[in-house]
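Listed next as structure tokens is one chain, alone, in the form predicted on its own.
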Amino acid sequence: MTGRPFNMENKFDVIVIGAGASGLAAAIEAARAGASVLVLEKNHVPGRKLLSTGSGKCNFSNLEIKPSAYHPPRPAFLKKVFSSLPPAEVLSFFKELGLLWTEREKGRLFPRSLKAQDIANLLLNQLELLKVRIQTLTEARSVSMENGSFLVEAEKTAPKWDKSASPAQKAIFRAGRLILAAGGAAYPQIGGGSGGYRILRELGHAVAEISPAVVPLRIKGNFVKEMEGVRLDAVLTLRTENSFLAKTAGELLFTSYGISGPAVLDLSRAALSALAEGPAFIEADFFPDYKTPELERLLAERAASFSGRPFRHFTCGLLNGKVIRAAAARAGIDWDAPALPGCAPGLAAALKSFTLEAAGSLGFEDAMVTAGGCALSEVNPQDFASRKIKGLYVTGELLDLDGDSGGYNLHLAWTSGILAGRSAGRKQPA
């Protein structure tokens, strides 16, 4: 580390702990209004979960920002929030900073040069501009008040390679605002942690309990081995033995435990909810462009062309070989038998309903979204100032509140960040 020693007491305006998304964003705001500005982060570098986002493309927000998205449903808020930062003001934050954005499908927006990098460099640029000054390799570990102010006691940490690391070194961090930007438990193995959360009990805050959301789904049945690696657009039924949950569409992807792909993680906060009251079942469309009348036409007339000839020579060039056997398995129909008109009804329902039954989540070493957390009732929308103690700021992850795959939770990880930062940036400590 760099500047002043580590060990000695440091009096900032505003210190943000976490330099994720919202911490980053935070940060520049509050020093853009003035304020001294620490960031601490227990990374190597800021902004390590962010570089990740999107496959290292960094889906950074979405044309189609609505309370809709969000989960569990908190419209009144919410509206409350974009009221107050709408979303095109977002797009001029990142415009000011030198970003070109292009538009994929869904209304997703990313770097023009589908670099995750490039939104991470500048924003460090900005920073480096306004010169905040950021600590890393430095976890916050407590927090507490004294005169009106924040203690935050934190920790040096060791890079996980450097094995010759000298004992852990502490020190006080003051400020009269603090901003709680820690992200969620999602993606340990670069980051996440439940850090904030503890420091939110602490302090009073009531937590929700905290579960992996936007998470591929665990199947199950042994059949999934033999589809690993299938990759198909379909539309997802999300249904109970009793009632519809939800429908999705887009990509599928077939892995050795289960389901993965963008419709699935659309699905997967909802499914794993259900199943924590019962069976869950996601049904599989793989032929949405065709009603199943149409589709038993097709396959009735496409085996009589092939007759006399086995059924693997009828499927080829239908659809993926490894979806149509087993499809053709649940109809009992025999791979090499010859192919016959009869075999089109249930061919087609099992290609239009492909049942699979959910037993869970890979958790959050593959969660992109942490769900639960700070009790939005004590967060005030306009700011994301606390109502339970003055100069308190809860940002992003750490919030009650997540949204779809798509660029949502990235957005309003900014808009909480932006929002938290002008203000923690103009007040004056009591």
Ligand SMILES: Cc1cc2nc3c(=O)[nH]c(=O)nc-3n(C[C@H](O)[C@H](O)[C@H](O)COP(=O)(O)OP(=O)(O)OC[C@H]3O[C@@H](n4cnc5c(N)ncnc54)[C@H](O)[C@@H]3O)c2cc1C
Second form
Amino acid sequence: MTGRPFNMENKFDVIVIGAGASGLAAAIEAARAGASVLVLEKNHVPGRKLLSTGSGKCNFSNLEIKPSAYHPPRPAFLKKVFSSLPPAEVLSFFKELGLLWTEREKGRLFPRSLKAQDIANLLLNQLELLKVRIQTLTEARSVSMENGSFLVEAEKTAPKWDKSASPAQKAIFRAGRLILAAGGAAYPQIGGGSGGYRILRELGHAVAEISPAVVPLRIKGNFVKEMEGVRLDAVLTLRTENSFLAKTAGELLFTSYGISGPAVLDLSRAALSALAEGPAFIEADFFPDYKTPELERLLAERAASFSGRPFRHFTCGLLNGKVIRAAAARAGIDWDAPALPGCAPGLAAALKSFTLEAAGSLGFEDAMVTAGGCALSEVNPQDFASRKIKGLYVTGELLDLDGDSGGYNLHLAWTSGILAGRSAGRKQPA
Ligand SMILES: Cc1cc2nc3c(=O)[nH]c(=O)nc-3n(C[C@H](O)[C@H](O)[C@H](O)COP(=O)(O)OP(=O)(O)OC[C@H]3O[C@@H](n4cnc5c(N)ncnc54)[C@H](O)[C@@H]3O)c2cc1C
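Provide the structure of the form predicted together with the ligand, given the form predicted on its own shown above.
Every chain and every other molecule in the complex is listed next, the one we just looked at coming first.
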């Protein structure tokens, strides 16, 4: 290998590739089990993606961890995972680190401080106590085997902002066990990439095709631009031309390209798979707390009491003005004409069933998670050890298992990391 070597010890019991959620948890458990551990991280700081989770608040788990929150459906695999490490034990892991947490809607758990940085710091403080070495700005490029050991070829790069730094240095690190915790392809701006999948393939693992999941959607038509910035609660129904597919409720956000927000992210996986087969539609109900006849009555009575005044006066205070205007346009109502009770049925229909046609996703750049990855049939659910290569472990988002939004993805990252770390860190028979 060319390049100057790192000035450091390069032989360890366990190497962890990736200082993200699963890698940091794995390194803690491996070190607690008595192993010497090296963590390689390509970013300039460990846990960079963690800091962005839950909009900086980190929805780190959920009170109701259930197999049905994960895709594709793998209930048997997940049942074994959650009986090997019950969800309550993941919370105990964090309690021991010193975390206090708080519950939000739908069982979502956040640090009490609502700061993702606290979760990252608790993990990093523990690693400091355990004297685990974290080598940042160091990217694992390839992995090979020699006499039962793993050889990791890595490259140490300079931070992007340091123009005077010396050229990349290369080195080989050696370990008896390797935990591949390199994460998925989502959010390349903060460390996402497909390098982990490439290493898995090179090692002979089957990798299911990857695609963005939990992702904002692009919508057909220009009108969404007029609604850019609108944020409101709605019930969303996903359907094709012939059938109903799924329903979500929560915040909906209109952006320059389409729609986002928790209600959309929860629907995105089903919307994209429907779109792969044909047209897919999302119907937004902006008045879910009113049945259609009730809303018609409300609008008709209101129009009567605003008699003679322009329609725009009648709508002021009903709902976000941009939404009403778009619904009125769909109902063929003249914005400047006088409000008439006869407009009620058309307007109620447009507000109860505001149809948007999906055009695709925003891609990995804006996706929270990666669907696809390492075949679960090749991984032991009790410790995430590879069934193909002795001493190799695969954790977190690299697995062909992605969760709904709500803390499920991080929960899986902690669970797989803890189980893999415990197993990899155990003294191996000579
Ligand atoms: C914006 C955003 C918000 C999110 N919010 C939530 C949330 O609130 N709740 C939730 O449950 N999930 C959330 N997720 C998803 C969650 O963050 C991931 O599922 C989880 O972090 C996956 O953990 P991981 O250990 O597999 O990978 P990561 O946490 O992504 O860590 C992988 C690490 O490996 C490093 N790496 C990659 N390749 C190499 C290499 N070759 N050499 C060295 N280092 C390498 C990366 O830089 C990264 O630090 C969010 C995701 C995003 C993008």
